[in-house]
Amino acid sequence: MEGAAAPALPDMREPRTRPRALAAVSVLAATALLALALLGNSALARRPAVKSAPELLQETGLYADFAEHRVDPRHLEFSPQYPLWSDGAAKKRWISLPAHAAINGSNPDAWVFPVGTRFWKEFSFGGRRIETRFMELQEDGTWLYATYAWNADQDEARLVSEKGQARAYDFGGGRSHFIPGVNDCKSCHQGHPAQVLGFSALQLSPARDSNAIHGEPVPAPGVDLNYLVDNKLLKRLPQALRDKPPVIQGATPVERAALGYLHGNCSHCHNDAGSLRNLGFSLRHVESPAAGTPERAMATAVGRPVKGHVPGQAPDATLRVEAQNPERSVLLQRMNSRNPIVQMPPVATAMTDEEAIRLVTQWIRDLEPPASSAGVPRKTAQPE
């Protein structure tokens, strides 16, 4: 058996190893799941803080004085040239940049505000405000929306709940201002991707539209295009814009003030790039469309038949627009209502803008029918 190997014995370590290789995944074990939790704390302490607005407006850093109604003078106040229809209320708006920042216009028709931006928009009726609006860029890249309700006494403004205020200014004739709540500002900001309205290349561009209806004087200091990237508040804006600042390409004044009217109040909801796309009808003017492309408006509204009917809709009003016929353009009809199944817009107003009745029938009269059934219609000249 010399030269045989010996049996082979049983490994009487491994009784003593097989603990330590215990101790040691377990050490490893508690070490894993301490970086595990150490990451979390981590990846918790990165994420995003949403905030909730806050119950008073004073809160929300507007004013520097708020019983003298002092607004903080850092913030700064502007007026879009195509403001929103919102049943004859003065307005006042403000927007305040965090510090050191500045919006990136790259993009002339969709600009990208800085985390931190906040904007506030005044309504008052009768002398009185009525009501102030909120939004703020919060850190996860979502817009916060609020809205405040002035008492009678005006020395305080307390937040509306988010199903809105019903009768908050009396206007007769059993017609009221209602205050949006949160899902009412959604459905008008969140149907563009921009989100922000009234601040735009269009709306502050220095070659502002004198026949536009409801325009404001631009308050001091001015705000504009050249205001924004002369003071470093807006870059990247192309220098193209500088050159030649954005304008409704309207053939005659009446239609540059018709398409501007329609852009300020109807595009953020009938647009190329928010959830009504699919419609194909847009009204929102593009800062860089194709050259000799015209005003989406005019592509998409002028001669275009509507999709479905709505109870009160004229029987024989087919198309969105019809040339020389305003009583058969549903467009002008859905302007032309309150009826809550009708109206446009849908929500936040009570009354007909009576001027843009006019400005928008006299448009429709002034077209000239289109040439081809393909055709875009041509206008007829119509100096004022």
Second form
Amino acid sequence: MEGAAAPALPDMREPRTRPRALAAVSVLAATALLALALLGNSALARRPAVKSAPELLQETGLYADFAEHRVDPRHLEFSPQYPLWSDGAAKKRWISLPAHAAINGSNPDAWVFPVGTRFWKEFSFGGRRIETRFMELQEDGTWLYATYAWNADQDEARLVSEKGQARAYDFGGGRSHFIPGVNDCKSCHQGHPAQVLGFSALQLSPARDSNAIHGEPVPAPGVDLNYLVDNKLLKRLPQALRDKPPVIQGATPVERAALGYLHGNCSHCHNDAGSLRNLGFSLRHVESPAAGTPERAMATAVGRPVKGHVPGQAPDATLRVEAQNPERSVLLQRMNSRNPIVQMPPVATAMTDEEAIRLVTQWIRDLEPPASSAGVPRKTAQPE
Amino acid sequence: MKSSRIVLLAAAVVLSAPVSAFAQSKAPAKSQQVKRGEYLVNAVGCHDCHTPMKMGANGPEPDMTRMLSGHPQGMQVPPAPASSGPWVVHAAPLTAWSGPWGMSYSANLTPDPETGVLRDFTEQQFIQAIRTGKHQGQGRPILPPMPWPAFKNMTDGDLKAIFAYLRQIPPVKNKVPDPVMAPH
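Form predicted alone done; form predicted together with its partner chain now:
The complete assembly is shown below, putting the previous chain first.
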């Protein structure tokens, strides 16, 4: 008890110092409160801003002059070497990076984009703009997805409902273009951690595949890996990729083009890193450090059994890809269907891609039978 | 020496108490999740379509011997009557439905490794499927009348509980027929 009482004595014996102490405490408390308030304010100010999509396309910043459809010259137009099939739409694409910002390319399979990066993709049928898709990386690290439908007079492009918009362009025969809803966007873009699909090391490789189908000329100013690095828009790209640009490892030109097509059209879902990785089915080209590693499609599609049965699947079709047998290859059957339950890809296309079907058919027909190797058929590499 | 042993013993008791409490609480927590899933499955009407009906003493009732196993594979359903107006029709066990989209059959939700529709689903894919109305969250559309637009409003916790419950119900081998899509 004595020991306990003793410390209280100085306070009792120094009444004159107490107001000073109280004042000091008060000042400290006020300072602390002020600091907390300031911290709170700055924390509020730093809270990641999550925007909703603007109602009109021109509000996304694509155009310098919307009435003239003149795109802001600061945006970079680009063209992936293995484009996505979109019912034969003519497409134009642009990227906008924030001022003084750059893409981090240290992981060549999943580039990291700076906050504020924007992408646009314009779809035209019959010479008329039908829709423009928009992505923007927000401060909280999530991508904003939006689609805009153009009117018949081409003087307005308005935000589409979250559910998408049916019958946006009539193909005849009861088929029409569907403008995807937000869930449709996410079902593809969120199927791989990168989320950005057509702007990647392989898609922008200077070693473009001259046999790629639906290939488009590279628009000015010629955006590829070299352009991006030289203009300090892409940093930390492994030097190996500058020395030897990414190329699909195909045994023949047909195989290279076919695997490139599958990468560009299927790998956003069918890959080893996204939410469908448990299927063990990857059609994605990866920049493996081990040179000569077979493409994942060869390892996970050719000679590999399907996990399930889909309506209309031929009873004797049991493999994803059966070498030399396109008719019994489920991958091709599903590419060749537009039954909504069967078709691949499952969204954003109402028409089969006949050129792709011919290409993939030829690739499968040319594959060597599996008996000649331990599982994965390979041909002798041929110079191109 | 003696006192240090007492201190060590006391420390051991103090340190082990939370561990044992955690160990004891872990198993019931899992069970609570499954119970929550069972409660939700019963409350939101999953049985209405996914458990075939049978005729009981007091009228139609769910056949719990085939709980959540979907449309019976042995039940051949004739083509639905021609639709007139806005009608959607269903077959008697409430497991086959016909409408403008075509014909759909309720899925086998049991963990049967050959015929259960969820056999390849991860928990994340199940949540995404309910949120988006797409098979495995990314694939083909889930057909009417599955009320995913209502169920997508459930919390992640609720959907995880449902998934946990469905993973441990008795498996029933039942190959549900393929859906039939209406011609374009």
